[in-house]
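In structure tokens, one chain follows: the form predicted on its own.
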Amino acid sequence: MTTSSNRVVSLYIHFPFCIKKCAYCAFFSEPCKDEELKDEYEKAVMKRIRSLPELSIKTVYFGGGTPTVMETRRLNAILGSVFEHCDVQSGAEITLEANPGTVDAEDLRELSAGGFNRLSLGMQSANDKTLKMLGRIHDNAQFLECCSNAEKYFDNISVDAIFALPGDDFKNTIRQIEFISPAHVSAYSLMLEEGTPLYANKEKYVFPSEAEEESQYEALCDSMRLHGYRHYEISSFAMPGKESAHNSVYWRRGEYIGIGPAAHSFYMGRRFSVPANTREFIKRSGSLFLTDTDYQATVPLNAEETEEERIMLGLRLADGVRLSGEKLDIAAKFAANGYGSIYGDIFALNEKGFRVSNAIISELI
């Protein structure tokens, strides 16, 4: 397979293990207490890293699942392998997702020393009753302790929160975000995904109305703006200079390679993935670059697909997207109705537009 030397890409490594599955989670993950399996997975990931061609790595992201159930020594060994076998750009953003119930102060110190420079913590809610309902393994006191420990070793911390949760006081979660003042906040409306325990038991709960969900979102946006955050992407708020470099690669259609079961890639004009099977991934880990994926079964995106992606992903960002002709005329009508702004030939959604972005995008593509 022919590849370009020093092609600039981002690297995503998926860790499919967790202590227990959260009630809302539809990502590929599985509870795991098998230390031998974790050892095998570590070795498999390192084999896949060694299979990579000559690339310039722009960002690295360890996601899951819960990467930190792999324990610090394995995570640092894997990151060390990335540095050993890849050309990681100086100052590259290197993110680790962490569950507050799986790391202590010493873990965080060692992870920082190992090269991780950005931490993404799953708070989800500041309310213990809600955390229990969601199946989280931590309570709010543990989250605050984890945050306090993390601040000693990381100056770039992102916090995840969920709104539109049944029976949840989201105002309390907003107040806590204001109190801890992380560099970055990702906030998502609860999605009920088929196949999850929360979906199966949805009749047991009273979910917020559409108006209540809208009110929670607006309260968060108002708070973030007041406290100096920029709402730079539909679900993301950042202090100046702390936008997620890795996620921005996705939204701007930069190239990235995913390692691990169910990991997705966008590379050489194709979108492809690894089968969602941990043991099959381990079994095939010694194969050549991309042969454990469906790369060969996919075809490069055509011009129409590329344009649709450019608009769909670009409108997630506050910077907006460049349009022309009839599409710019359609965008101008949305702007006139208060959903965004036109700057020359660039259409950018505002917070009102973000909330109905799917409808707007469908009109433009």
Given for the second form:
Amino acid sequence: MTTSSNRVVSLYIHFPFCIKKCAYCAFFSEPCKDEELKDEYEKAVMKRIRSLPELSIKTVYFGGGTPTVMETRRLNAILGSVFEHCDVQSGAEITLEANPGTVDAEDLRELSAGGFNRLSLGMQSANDKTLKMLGRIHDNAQFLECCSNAEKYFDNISVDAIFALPGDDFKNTIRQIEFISPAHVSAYSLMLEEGTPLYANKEKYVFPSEAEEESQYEALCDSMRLHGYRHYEISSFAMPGKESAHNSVYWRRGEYIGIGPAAHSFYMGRRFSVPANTREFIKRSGSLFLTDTDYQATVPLNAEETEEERIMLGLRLADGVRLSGEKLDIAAKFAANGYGSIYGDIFALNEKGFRVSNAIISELI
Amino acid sequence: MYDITKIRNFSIIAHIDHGKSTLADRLLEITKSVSAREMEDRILDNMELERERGITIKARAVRFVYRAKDGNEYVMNLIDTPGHVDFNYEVSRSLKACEGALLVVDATQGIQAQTLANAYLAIDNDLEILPVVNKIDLVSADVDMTVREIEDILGLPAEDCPKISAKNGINIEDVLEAVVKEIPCPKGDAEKPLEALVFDSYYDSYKGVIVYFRVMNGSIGVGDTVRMMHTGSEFTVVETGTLGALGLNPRDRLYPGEVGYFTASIKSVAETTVGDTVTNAANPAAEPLPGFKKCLPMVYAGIYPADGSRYGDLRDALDKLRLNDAAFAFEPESSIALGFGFRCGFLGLLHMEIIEERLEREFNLDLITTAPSVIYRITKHNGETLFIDNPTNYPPQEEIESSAEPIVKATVITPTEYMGSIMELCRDRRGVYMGMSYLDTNRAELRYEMPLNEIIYDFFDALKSRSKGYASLDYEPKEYEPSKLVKLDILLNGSIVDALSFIVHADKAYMRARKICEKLKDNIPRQLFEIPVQAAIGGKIIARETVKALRKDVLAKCYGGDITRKKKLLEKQKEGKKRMRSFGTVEVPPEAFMAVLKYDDEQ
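Moving from the form predicted on its own to the form predicted in complex with its partner chain:
Full complex below, order starting with the chain above.
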């Protein structure tokens, strides 16, 4: 089934289960202790994989939720069916999101043996008090243990961190990142989203001022630079060659197919998603390719939308985007004011520009 | 069958929400003038906006027949009146067309400022006033107290007046019987030259202007050539008739005491102003009916389309509104900040709000309105006198010999517990205390003379907030008085934004300047550079705030390839940008203009 003319896509598989929901999380997931449901979900995902046409898979990403709630044997079985059914390119980046407290050394060994070659660990903070406030199930000791186990089997580890948290010592988190020196770091400022427990209780907390938040961000950027990381994307730092290939597909408008409730796809020029309902997903898992999504209801992006996306997504990358005409002139003004650089007809934001990227992007689209 | 002794012409006067419209509905229902289903759309209040505000903006009239207990059929003409001080003159014309008025008082609230103002207006017009106590079935109703108030404050016998619930249809017939017995029939002579009083008119796209009138003497019929005695316009009557609950009922001729309409292919309501006298061109009356007044705008503001390309649409919309509103005036103006728009004149703030809302709702326009202004009188050193309704035309301070501003007589009725706070507010708004009286143990009437310019900003809102909504306000223009005025300019990033300039009393300038700068600071979104916001009088900066540069505007998390959230956010940002006005490099949203129009009552 391997031919060089196959369409090249990335594959995202969503696992909507969590042991419990984190206080800040607004994404689609639900608590799950039901073994039967996990079995059904595994079968459903495998059915969707089997429904895929012949594709050349560039990267695979198991995200959630908490994929590791599914347990190692199921994850390996699902990845196995990807290998079996699809043409996975050699050397493809295959990422698994794992939360400390849900995997032990043996799991990590098996997952590595099963074909996963990149691990994304949800550290979030090195401070136990903060972890508790965020409603995480792990403490920092568990994270460090998980990390040292992971290092035995994975040489491509990413850790997630959150800054701008109330009452948090972010310097301590930075020191810990320096200490474990992962290949890749994703760092986000806390977003208070409506409907989350944190939002409901927001009056109880003192959130850092804008200046404090800025100094945390700057401290992180400085540390990363000093330790050889490249701030290659708004919220991502990587050692050379360790940039996330999967996420780069998103930013560079490569195509990807999402499997699982609430999973998004960009395929054949259209953006569409699977309805955010686990039962419904399972029920419709036997249907034909794309019929579990709202693909039919969408229309291909037009030239204007395509161009806006290219700029919006491209400006997330330190590599920047190619601009022309009036837009290049506007960009030159931003560059002159210290928000980025112009290289020929390419405009790229710097770290100061990343912080206000929306304001800049909305001038360019 | 025309019989002048069987005609009763009356109005209903009441404070907002005291049940005027509901009572009108019941009267029509009980006389079977409309079916219950037809009642669903409230007939007398037929503008959507009116229904929502619960007030009648423009007068309307309706004719129905009541078979009284004496066995006779009476023709009833109910002439509705607008209930707000902005429309005082129109109320007085409607009352002039009647012999009597029902004074509806809410038994749970008693007499309010508007009740009083309208009752006095009715008394001034020699009307027979019939008190009606409404909402008697509510738990909080105090009927005896209300009766006592009517007797004590207005000096009207109220012991035997109808006590009703308009909402639940209780004792409605009592009202009609009282109208028959207490309100005199009209007087008039059909043989005299025609004298008919215009009390309303509106534009209909098929028939042209429909003129509502009451015949005082003489008669009017199809084919007559009539003359409007004040405007001098002459028309040949195309159609006349009476005003049914559900539409016009054509009839060939109307006689003294009757209320009806005529059409004559008239193109604009400006030719048929309220209060004018219609007479027969061939056999004219010697004198017009007394009391005509040209309705003059008292409050002016600039109205601009938020999207400059919709200037033409705005002009068309204003033209259409003016067809139906003789009191509303506008002329083109331009602003450096806002581009092309219109200087509009209104009777008062409510009138202004209504016009704005209608422009936005009925014509789907997004507007930017400048601070409202009264008409100031400026005398220059060279003796020249200017009337300034637009700060842009305010002469440089050094050319001004003296300035004057319009003063009104304001009456506030409030529960006594809020009196202190309200007196403080009035003093704060440069009010001169003229006296007070207790209406009863709980309520007082405060009388002030106050500059109109202090009322047009947010006096009414402040009054309501200080009295938990209980105080009511009425005002009437008095005269011009000398005043120390200055023009305050607002600068963004160092440049004057002409649309934000306004004229203010010198003693108030510093406080207003500081507040406006603060408000602008809070309402101008942060941009990628720092923006100074300054207020100045004649080049001297008196207040300053700074909109700090934007430091964070990023939605970093882009999960599992879901870029839709980010896209939506950016689209919103882009949409928001379209609505912004650019002043040099500074972008200002319409809300910022709105915000400076209302200064909070800091309590």
